[in-house]
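Single chain ahead, written as structure tokens, the form predicted on its own.
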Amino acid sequence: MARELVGINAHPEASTDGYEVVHSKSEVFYPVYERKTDLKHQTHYCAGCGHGVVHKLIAEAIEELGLQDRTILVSPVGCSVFAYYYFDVGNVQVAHGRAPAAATGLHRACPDKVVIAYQGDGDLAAIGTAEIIHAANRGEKIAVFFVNNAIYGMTGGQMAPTTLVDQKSTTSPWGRRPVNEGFPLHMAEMLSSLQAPVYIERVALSDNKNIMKARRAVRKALELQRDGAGFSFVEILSPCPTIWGKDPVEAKRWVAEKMIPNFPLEVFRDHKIELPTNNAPPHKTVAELIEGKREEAAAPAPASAHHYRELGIKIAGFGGQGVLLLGQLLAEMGMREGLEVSWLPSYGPEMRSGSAHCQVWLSKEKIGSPLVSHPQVLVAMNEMSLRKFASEVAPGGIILYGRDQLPEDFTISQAQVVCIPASEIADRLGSAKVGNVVMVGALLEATECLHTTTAMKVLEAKVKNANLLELDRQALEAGRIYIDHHVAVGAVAQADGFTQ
């Protein structure tokens, strides 16, 4: 059953006793599993593994409730990492322990969807402990299916947070000793101490009777998500024959004789929680939030011609120069002009004087990666950044250097360098704080990548101090004028490096 993800359909009058057993798959599973070129009808799970049974229960519940087109499954790190090869639903694969966090974001962005987090004991109860506790405490409207086999199955049988007292593993060869390794975690009991969850139950795959109880629990958890009731958690005690060193029948017996006495089967929570709604955030999709952001401006900003298909910009300097903010301004400007954008920061622990840089993409198409390995534009606020990143600039690109002249020993052949004494200009305006805005004005004038009117609207939305906003306006104009009057940029905006 675990390897084929089968169901059983009963057909009356098909045999002498009135029934014929027919093996079939739920429509929620893909017709074939493309993970391997051969054996496309089989999963990767070991014979007798509980994951196949749990998959079957979830798939049948999704099908019976008519939720296939609404379901998003978040699969974890662990033996069930390849669940997205089996379930024909929306699929997201996440880092170790992060399924509740990803599921939270997915449901908040798509409140009409049924979001499932599927996790094992090492994933949920070890590295993901904080994630699951805080998701439950917030009452996130997700269904969590926690497959507990009391061992690390995929990585060789190490002791898990739920490994039983005296149970041996590769990292507890004498058996788990509470004085040394502590007691096993009881996740259902732990989460039931919180106020927000609406449904918590522990079930087991020890025999057919308990499997049917597990089936009902899975269905109920999904019904609650369909109805938007709140956080649901089903812990499923599951066999792991291979790592336990048992055959499938022995493994099921071990669940019944060892696991259930230590992890009692019980409904720990089953009631609706009325959460305060007076301070609840608006449930809007990402698209709606972005659209609302665009409508904040009283009048739409004039759109640039956007003479590029995509433009990669790297901005570098030291902490305190507004390097990261400069990148954020460009990214928000791009959003307001209808472009796809990304912003990726990098900085050390120092708040001031430490190295900092960020990478920005402005694109007419979807962005595959936020990394900008060969920027068409480099904004280097200091000499160290100039020397560090200049060689990365794409041929035909532009370097905007925040000094009045280049270092004497510095040469570069593949890019045009434009020197702007941004700090000096900012000081003359009355505040060193606006040096980064001077560079924004210079960048916009030199590249014509975005419109200066858009820049002012972004600044108006971010800067609440009227005096500082006026300085920003002057700094933006000063950077533009410096390029226009003092630098022979020529056809910089049409450089081969980024005109497409």
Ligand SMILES: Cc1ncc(C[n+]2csc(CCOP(=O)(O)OP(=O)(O)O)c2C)c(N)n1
Contents of the next structure:
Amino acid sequence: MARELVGINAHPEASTDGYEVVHSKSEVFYPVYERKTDLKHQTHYCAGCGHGVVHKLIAEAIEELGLQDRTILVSPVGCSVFAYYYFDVGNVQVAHGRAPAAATGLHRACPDKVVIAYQGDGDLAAIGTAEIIHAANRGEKIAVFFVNNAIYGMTGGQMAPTTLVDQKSTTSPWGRRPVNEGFPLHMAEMLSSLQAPVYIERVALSDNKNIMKARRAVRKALELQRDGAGFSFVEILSPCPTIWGKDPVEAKRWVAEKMIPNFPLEVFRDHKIELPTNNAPPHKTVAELIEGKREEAAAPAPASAHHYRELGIKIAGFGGQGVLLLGQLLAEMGMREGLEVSWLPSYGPEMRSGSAHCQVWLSKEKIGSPLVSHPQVLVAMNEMSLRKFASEVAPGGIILYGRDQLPEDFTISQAQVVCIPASEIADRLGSAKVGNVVMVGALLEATECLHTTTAMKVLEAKVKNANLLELDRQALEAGRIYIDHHVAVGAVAQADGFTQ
Amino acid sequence: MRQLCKGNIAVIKGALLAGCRAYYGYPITPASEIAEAAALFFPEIGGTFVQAESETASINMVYGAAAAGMRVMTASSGPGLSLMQEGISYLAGAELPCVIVDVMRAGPGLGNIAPEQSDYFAMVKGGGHGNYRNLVLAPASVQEMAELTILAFDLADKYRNPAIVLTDGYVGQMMEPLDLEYREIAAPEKPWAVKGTPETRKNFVSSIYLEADDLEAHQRRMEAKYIRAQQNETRYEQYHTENAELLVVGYGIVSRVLRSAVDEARRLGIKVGLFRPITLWPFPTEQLKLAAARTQKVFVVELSNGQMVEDVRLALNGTRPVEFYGRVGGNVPSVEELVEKIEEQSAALV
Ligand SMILES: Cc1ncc(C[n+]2csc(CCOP(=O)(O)OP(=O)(O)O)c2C)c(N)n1
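Following the display of the form predicted on its own, present the structure of the form predicted in complex with the ligand.
Whole complex next, starting from this chain.
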């Protein structure tokens, strides 16, 4: 820490012996840096450090544009971690590299404010590469000031992603070797490949002329934020005399002679962007969203009317056979009939690989485990499911098999099996899709666990298309009639002997 | 009015009711329906949904929105929570309130997507760097997915700290009746927030305290609020603990299976009761001690290799024998399995 560029205070009460007042500073800087623990009248930056200059340019632009009360500065991890010491604006300090993400959250919370992400090259181009690219790509309305000093300053001179080929650092002790470390990263160019940014420029603090250009760039980036125009990005090639082991003048020269040829100064993007405003979401109220659809409520039938204390049902088949929906239908019906219900699906890749199952409880009492390890009713929509789950069925239970006959070698003693050619019935009705509804009709008739009228009410609430609804009604009826005409079914016994 | 609702979706319904208007997240099974519901609902009420590029980004977006004083949330599962640990540490250090939902799946590494309770250490004991605590709530039903999400927002604001809703793939994926009616829930004023306004210009959100004494003082303040939370916020449920000789302890989905197992075991004449921690941090230590004091032995069941059991042992401090049974890998014990275990445990009682 030594003399600095901007921190010398013009306020008389803040003047310090041994320091010469060179110029007054922007009102956007605190008059005294109270957040510092000592040397409250000067910054912590080294003599000739580019951060000091960039701070000054930003503060002056904020002041000129009258944005002080509208600005939130996000400070990074790096030498500029303490930017909040100086800027008298709203300040948020964030984790290494994450400024664009935090700025995203901030700006979207405060859409009419000016949010600045201030970042170094390690912060932005190494640990935070993903965050900057995606913030730019989303067109976040933030200004990013990217101080590229080709080195890690704060941690004492390690290699940065922007370190030049042959440039020595403590972690590239022989000079950056592309064979080991690759080439310097050109962030402005990279971001220029994206559609959303409105302004991308690279500037340099190499001499007064370039500093004036940098001033204009900083101001422009903030104007664009004031106007809510979109993502703006200014890369600033910046001296780091201390780490580079140069005096401030040499350091500036190094920016001019070494950095600029590697990182060309250019306006890479400067255009307004009109975003398509397609697919706007409808407006709703919170009440509408949380309470679900009104029509789904139905006067509960008395729970006591059911002939079981609890009924565990497992439904299994191929994905696409409507297995999960069938279970939901039963759970929804049970709920409407005043029962406690639970529905637990198989989920994820298992489902995608072709087979699916779900487990449903209908109960007069609070449901403990939602798992049904010994179902009283198994609906098996294919042979695989029959073979997989039949042995789990509770003694006295029933298996509804969605085919016209059992596989020849299949036997089961503890449960009754009923075959229903569900897909043939569905095909005859005109849609293979209602095979699962045929099974519901059969299940309701065979077990009398819930009422067919409730099934229709649930379907009416769910199926908006009148033709499909009619098809479902016919499917329910067909399933019911099939059982009625073809099968004599005994009552489903309760494991604990409960009967009514 | 009851509606049949999926656990993951109930989280978002609770969040909407709690006044959460920003969601930042990244998809992962078995938590994705939370992001999907947020994507559908938040824009419809003028809120924000962003699918971030990673969980690292999502948690930092949460950090930004929380710094601006918003009620904000994210959700994920183990692999995503691992990535969020950095951000959670910063949120805790900067004393920013937010809600994070972890729908646990089986690990370590990619593991599989079936339920486990193996993120207990990572969420309850920390996981990120530094001295901090998460407030951790463990729902066991769809109704609680909504209610405890609402409570998580309230506690997060009250203590200015991240609050975690720690659940698992089954509670997230299952459907049950959800009874939720619109009510006004007021979030407290946040005069410390940074909003880009004249009133908040001097505000500053950060976790940096450069001087040792300053950081120690900051941590002491945090400790003090954690002690307040321990005194005031423990929540738990007991089932048939009155005359129990054996106390079984489990949370989340396991508590549901245990509840059925307790019913069954009682039918077999075994005097067993269930203690279910609802807050995992603060852990209901005192209440567990009381419940255990009336019994001879404590039996902990988890979908882990033994994580919460450490807190049970700490709470009971050797005053009762504590036995453990864990299933892992995505296996969830059946009621019969746990009845058998309970029978074994109670047979060994003298
Ligand atoms: C996750 C994490 N890793 C590493 C660090 C240590 N660290 C602090 S600053 C920094 C590099 C900063 O370099 P740069 O972004 O170029 O900024 P400069 O200091 O040069 O301005 C590093 C690696 C950290 N704070 N956090």
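Values in this document were obtained by computation on a predicted structure and should not be read as measured data. Residue numbers count along the first chain shown, from 1. The term rigid core refers to the maximal set of C-alpha atoms that superpose within 1.5 Å between the two forms.
Visitor: After the core is matched up, is the C-alpha of T453 off by 2 Å or more between the two forms?
Guide: Where the cores coincide, T453 still shows a C-alpha shift between the two forms that is 2 Å or more.
Visitor: So, superposing on the core, is the move of V440 at the CA at least 2 angstroms between the two forms?
Guide: Comparing the forms between the two forms, which are aligned on their rigid core, V440 does shift its C-alpha by 2 Å or more.
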